[in-house]
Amino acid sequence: MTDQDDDMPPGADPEELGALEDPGLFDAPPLAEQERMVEAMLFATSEPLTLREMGTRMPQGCDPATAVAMLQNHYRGRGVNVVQVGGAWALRTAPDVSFLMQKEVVETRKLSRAAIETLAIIAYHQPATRAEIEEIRGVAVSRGTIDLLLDLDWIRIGRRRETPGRPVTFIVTEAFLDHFSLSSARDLPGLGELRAAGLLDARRMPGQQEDAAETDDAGPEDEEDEGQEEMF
């Protein structure tokens, strides 16, 4: 028996003890290597990844948040950027050169005015119930409008309201944020920006006198416009 054996605690397994004393056994890879891992995952994935998802794929002891920050700094000013999409991360074409990819990736979506207004109300007032959407718009919302936005994966059903009837609520999805290059719903443009871009009609405020023709034309329910509004 060696002096080293004499120093062991009673009943200790020499091999197990040696493994625990090995300082490099569970060492995390260097941060530069962790950055490469994150880069590989974001490059290959078709959907944005959360830090938790990245952490479960990386070796024990890795810090995906620091690795993402390093990678984001590495790609700053380049043709591809590391961007946050909701609570996840993705590689996306830099905005100033995105016009080069229009023919390949830009998909034209045509929505009725009713669908655009419904989507905007949900985005700005989420979580919003169907009754709240109808109250804001002043007309009933057709089921087809909601179904269309659900099929596009731009809205999804949220939690039920703790009110009589427990109505479902609607919220925008990460696919919506990703399509419009938004980190979160807080990045939505203000009313002034929407009017300047021509995306918000300069309508009279409620209570102001309206033309009789406009009043007569307004129906009690939502109708799909014959002319479609184009969203980009």
The other form holds:
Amino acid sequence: MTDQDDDMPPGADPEELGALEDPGLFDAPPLAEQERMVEAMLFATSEPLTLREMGTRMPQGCDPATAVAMLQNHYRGRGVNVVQVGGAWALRTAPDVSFLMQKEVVETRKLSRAAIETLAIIAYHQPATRAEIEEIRGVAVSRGTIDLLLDLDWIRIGRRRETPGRPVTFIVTEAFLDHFSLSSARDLPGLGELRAAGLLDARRMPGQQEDAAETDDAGPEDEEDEGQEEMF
Amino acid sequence: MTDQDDDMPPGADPEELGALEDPGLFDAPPLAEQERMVEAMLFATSEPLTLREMGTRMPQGCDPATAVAMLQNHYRGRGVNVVQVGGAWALRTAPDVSFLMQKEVVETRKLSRAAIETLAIIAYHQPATRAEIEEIRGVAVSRGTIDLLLDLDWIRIGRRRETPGRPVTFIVTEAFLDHFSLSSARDLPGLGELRAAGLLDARRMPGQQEDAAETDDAGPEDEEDEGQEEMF
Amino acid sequence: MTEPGSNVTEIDARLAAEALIVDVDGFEGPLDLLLSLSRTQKVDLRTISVLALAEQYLSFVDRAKALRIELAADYLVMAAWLAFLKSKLLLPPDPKEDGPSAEEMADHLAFQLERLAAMREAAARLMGRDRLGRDVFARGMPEGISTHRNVMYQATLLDLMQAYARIRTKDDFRPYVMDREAILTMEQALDRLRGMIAFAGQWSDLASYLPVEWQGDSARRRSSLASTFAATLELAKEGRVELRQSDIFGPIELRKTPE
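The form predicted in complex with another copy of the chain is what I need now, so please give it after the form predicted alone.
Everything in the complex follows now, all chains and molecules, and the chain you saw is the first one.
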């Protein structure tokens, strides 16, 4: 924290402390300045930004994580809040003043019951194959339902399941988290209770061989690539 | 300031004071709350808002002018500022951090094989027509390859060849010499030197005379243009 | 007119049945229908009587059949399965039979119903959350942040020399290709013929169209004959010449198609 050099104990060698704290050739800007930068960037976009994206734009030696934490603190309780969306950050209006934004509301078409249920099943069971969605709903999932959700950018195609036929799986996206004000898929309402009740287990009809769904409880933990797949 | 009722002088009648300041049926929200509202509206709106527009959206008895002034004060010196646009208000990122919004990325790429070969032929045989380049490479030269080299300012168009069709010729530029640290195209190693450097197989086709680049060493000195035509 | 009393019961029954049938459109498959039927038991889904549920479902299907309502195949598959489950639940277990017991199957059905109900509730809670564009809002005037990519091409002198050396070496060791000295291509023959055909008003021997300079060497003559003949076929296909041959191995003659 280069902006706190004034606070160092008397007698300490400023050169040495500086060298310890900031290995860069140039001092990073003071944290207050970094906070301003992060603030400006988050204001400038309507999409969430990752720390990495912010970091590559900021001068060398900056610490976007600390700056975002400070900013989040600054906006606590205000009309606009700093919210986490998956691995990224965004500014969003506080929900309690939504009544002021009536004019801003974009009329979204009403989702069909099939689409809503399919979305929830993917979110709570992800990664989920089409067969698993159909198994839970007890009815075929139409191509249009999946297409609609893909179109809304609420789901995307995840890794293929390593079972016969290598079916594609679906997972929810960051846009989904953003839309439903979730900072991560772990925050899905009631997730813990559902899991505790065993309702998210991939149970098959007794007598049928264990395939597909059973393997994914073990699967994603090993390979780290998707992040989202390990949320549960 | 309805939110400062606690500070009123002892003995004053709260009812009376309240009635003086707030003639509405219901108390207007505290000013801090009004500031939050203005903040959220200015954040979410797609166009600057006038005080009137804000006032119509806010609960009765609100004072958008004061709220905006407070908000402007709050954002003073931050990464985002409250600015007046004509008769309306908007939030804008601070000008001094605008550098964060635009990022220039320099990507280094290797030239494609077609491009480097075309460049080499032009350098060794200049001035060279497109037909001659194709003859030597044994494949057609795409428009894009020539354009890229022209774009990079490594080749330019030379004199037209005084043959049927008067084809344009290409020659290398100063920028090319600069980039490859050559004082002139004549400094390019000849075939003999390439062979000596092990870049060229020593064997020759029987009966074929020393050609092209070999004559280079002598060639270009005399006449820039003609000297090299016999190469083909 | 029949007796009023029975008429009333009939109408009631019909109405009740129709209420169900009308609803069939609203059901999202047999599992959804089962879930709906299970609500009439007014118990926790964990303690539901699957046997009672199976009976309700089967009688629903029977009524639909009686009313000649076409039920989708999956409803009938479910009916068959439930009939099987019902019989298994009623009969004492057969010790010789392997596979899941009736209780396990019933348990699983109860689990499926509970899971579907849970997902429905989860979906409703999800939809009830603060939603972007309705309850929370993103920046309305994004100024945008952008990345400009500037590509810098790199090449060294060595790259250049290697490239040149590669081209020159390629010449020295070019793979064997058929020597085309003695080949008159069809395109060449066609070009020649197109120029000459305007003057071929009379039947004349194909041989007279062969290029003179190709007549000395026999390989060259064969090639020019073959390609010229192929070219005349092409022109005949285009309708520009007519061909004739009076007898086998006789001379081939051509003329311009009369206008």
